[in-house]
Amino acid sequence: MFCEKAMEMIRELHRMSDGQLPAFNEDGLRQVLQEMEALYEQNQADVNEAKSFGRSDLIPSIKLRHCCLLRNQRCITAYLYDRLLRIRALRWEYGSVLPANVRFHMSAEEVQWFGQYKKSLASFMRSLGEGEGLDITQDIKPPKSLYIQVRCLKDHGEFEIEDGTVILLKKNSQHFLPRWKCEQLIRQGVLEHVVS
């Protein structure tokens, strides 16, 4: 049946929750492109035959295959666009460094796009705040307090805060830190917010 693989790829995305990125379905994409190529070649042959021999009985099948080509094109575009939206959201959630398990599910082109988006966002943030820059990825939700209690989930090494104090982040150690300095590490899974 025409367009089945393309629809299956769309269903695969809908089965995943919003914050997750499924593995890039390169094999499925290749199958859809091969189907589109076969449909196009069949249409070309039938169009040439219809023109040469005046066979108007081929027009319905030409139109059907053309509609299938357009549907496959829309499905592939929707699949790729939805993945880019998810990758863009991951930049805001995890920061400029994605976890290895997320990068593993991305194609080489998506990794390249993420790098360009990351650079573009960094350039925009540097242009804000009268030349000092402003990190707009921090404080996605308004903070209730400026300092929070955090627990270190894994060894991270030294961490410097704005007053020059260097803190050693070792596994299971707890610290009282400025929210804006540790929010990125919380998203990356290095720290966790201790709610008392």
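Numbering follows the first chain given and starts at 1. If you superpose the two forms and keep the largest set of C-alpha atoms that fall within 1.5 Å, you have the rigid core. Predicted, not measured: the structure shown is a model, and the values here were computed from it. What changes on going to the form predicted in complex with the partner chain:
Here M9 does not count as shifted, since its C-alpha moves by less than 2 Å between the two forms after the core is aligned. With a cut-off of 2 Å and the rigid core superposed, S173 has a Cα displacement that reaches or exceeds the cut-off between the two forms. Once both forms are fitted on their core, a CA shift of 2 Å or more is seen for C182 between the two forms.
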The other form holds:
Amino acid sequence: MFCEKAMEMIRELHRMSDGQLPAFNEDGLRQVLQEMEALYEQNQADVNEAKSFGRSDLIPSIKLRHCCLLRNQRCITAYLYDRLLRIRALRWEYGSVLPANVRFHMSAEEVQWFGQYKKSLASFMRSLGEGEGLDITQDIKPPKSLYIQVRCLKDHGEFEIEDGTVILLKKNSQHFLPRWKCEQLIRQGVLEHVVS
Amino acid sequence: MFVTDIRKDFYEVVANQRVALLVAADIDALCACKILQALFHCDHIQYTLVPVIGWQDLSTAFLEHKEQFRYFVLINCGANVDLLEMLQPDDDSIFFICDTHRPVDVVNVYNDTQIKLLIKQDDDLGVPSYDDIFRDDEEEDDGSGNDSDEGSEPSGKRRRFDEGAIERRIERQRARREWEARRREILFDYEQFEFHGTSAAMMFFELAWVLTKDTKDMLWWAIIGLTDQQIHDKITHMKYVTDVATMQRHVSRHNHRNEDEENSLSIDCMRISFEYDLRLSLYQHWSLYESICNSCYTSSSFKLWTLNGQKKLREFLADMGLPLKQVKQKYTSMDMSIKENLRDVIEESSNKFGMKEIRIQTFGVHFGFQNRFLASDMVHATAALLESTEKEESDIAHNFIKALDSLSRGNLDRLHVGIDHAKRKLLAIQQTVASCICTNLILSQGPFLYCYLMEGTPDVKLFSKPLALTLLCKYLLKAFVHSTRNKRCKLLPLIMAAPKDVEKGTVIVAGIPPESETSDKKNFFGRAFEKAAESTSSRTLHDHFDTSIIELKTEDRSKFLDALITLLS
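The form predicted alone done, now the form predicted in complex with the partner chain:
Below: every chain and molecule of the assembly, starting with the one above.
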């Protein structure tokens, strides 16, 4: 059947519905393009024959092949576009450096597109706040509180914040700090968020 | 200097700054810390909390943090010693001290720039006036006091004037010597006795009230802080009753919304109530029988370490009509008919058996269907957690954090663990008291009673911690007073020594004032220990914030004691 391969590619994407990016299906794409080429050539031949010999019984098969071509085109563009949307979401989730296994699944052109998207997002963020810049990828949901209470789990030594103040992180000391300063350390396991 | 307007001079000063909180390790300090943390969370004041257990800890913490912080808040530490001399801070560091230890060191009182005392200027502070202690130095440069100077002054022409000058100088020196003698006397009287003032938790609750940011949680913590002072015998009964009245006003202010029948609060909301409840520790979380056996008041009144005492206890229970089976069950499973009038029934019977003060004014909290706690339960539980000697939890800062957490309503499992520890601690105290009295371990040394816990005593590790040791001292003294026939011994104070660190070979020594109805809880052992240690050059460590608790090398024990005996007789 025509367009089977294209459907398969769509189904593959549909299976991984929670935003994961499967490997770029180069093979499938090539097969679909080959199928489209074959269909196009057959159509060309038939159209020439129909025009020159006036054979109107070829017209339905020409129409069928044309529909298949359009369908293949639609499936492939949908496949490519959906992948781009997923890659865009990755920027918001992971930040500007993607983990290696995700990058492995992207084609060279997708990597290039990602680079350009990063650049345009960065220049947009820089232009916010009257030239000061605002990182809108943080705090996508409004946080419950600006400051959180954290407890230090291990001796980390001195920790410097943007405005120059230094905090000594000693084991079992508790601190009350702005949320964004602590997030990285919480992820590293040095601090523990205390909810009481 | 004393802070008069706590909102303006303390809270608004630190409002946009980062603050370091140095908190001592006792329950009152923990409660005060919780209240202050809640206030800081409200107003987004960044802080760093560091637990400190002694003077060395305090100095280390200060050294580590002095570069980063300008404002330090010290809770239950720092008032009774010359802080500036001990810490040597830079000129722009400011210390806010909220401490119950009295007497407040005179340098701290009269320093205007760096030390701010968050203490009420009660009548009983008795700080000597400025002129009695400090004196301008002009006279001192003048007569540097050496007779040799006068001798080396030149020639004959000036001699007549010299005589007048010499006389005046001698007169000045004599006046100064008199003034210095008087000063020493005044300072000695002032610093001789150590006692405690208003709870730090109550001070911070008042701050919250002035800012109208007080909540029921903060009120409950303030009540726990006050109860801690009463349980560990830090304040007199009169003061306790006065402070309870103050707290009761706050409680009724917070409760007035409940009285309306139509708008009653959900069962999960926190309700604090004033209770005139029994002086039985943890009785609602234990069985009544166990609680009676292990509470200081009842066990010493009945003398439960004797057979006679056990008999009397059974008579007491029979008198009240409580079957043994019921009384030995967990309190929550006791018959409802018994629980209903329990307090009144017990009060009536205890009057017959000579216990006139079985009931005491206190507060209880109630949230949810199952959670009902008295303030004294919380104090025992948190103290047990703070000084827990379990293997995994031997780190002091770790215990501090655990105890601090147990005070929050959301950490009930921790509180229940604390209650279990507290039960074991009370049992251990009771058994130790019984064995000490039965084996006559308490010796009268003349001016005081002395008891030494040997290394092999069961649960002796529990008593290497200051709070547990003071509780043991108090119970032991009470039991001793009830059991001895010697009238003179009943009026003596008690010194207790227990092994602290077997590897280093040290013991912890604590002294408490004599037991009496009208005791003013003033403890002179702080100074006495210092003097005795100096005179015998014993190796002591006066590290604890309460000067009446010290650490001593085991070998120096006997000469230290002898020095004390000579000092105090």
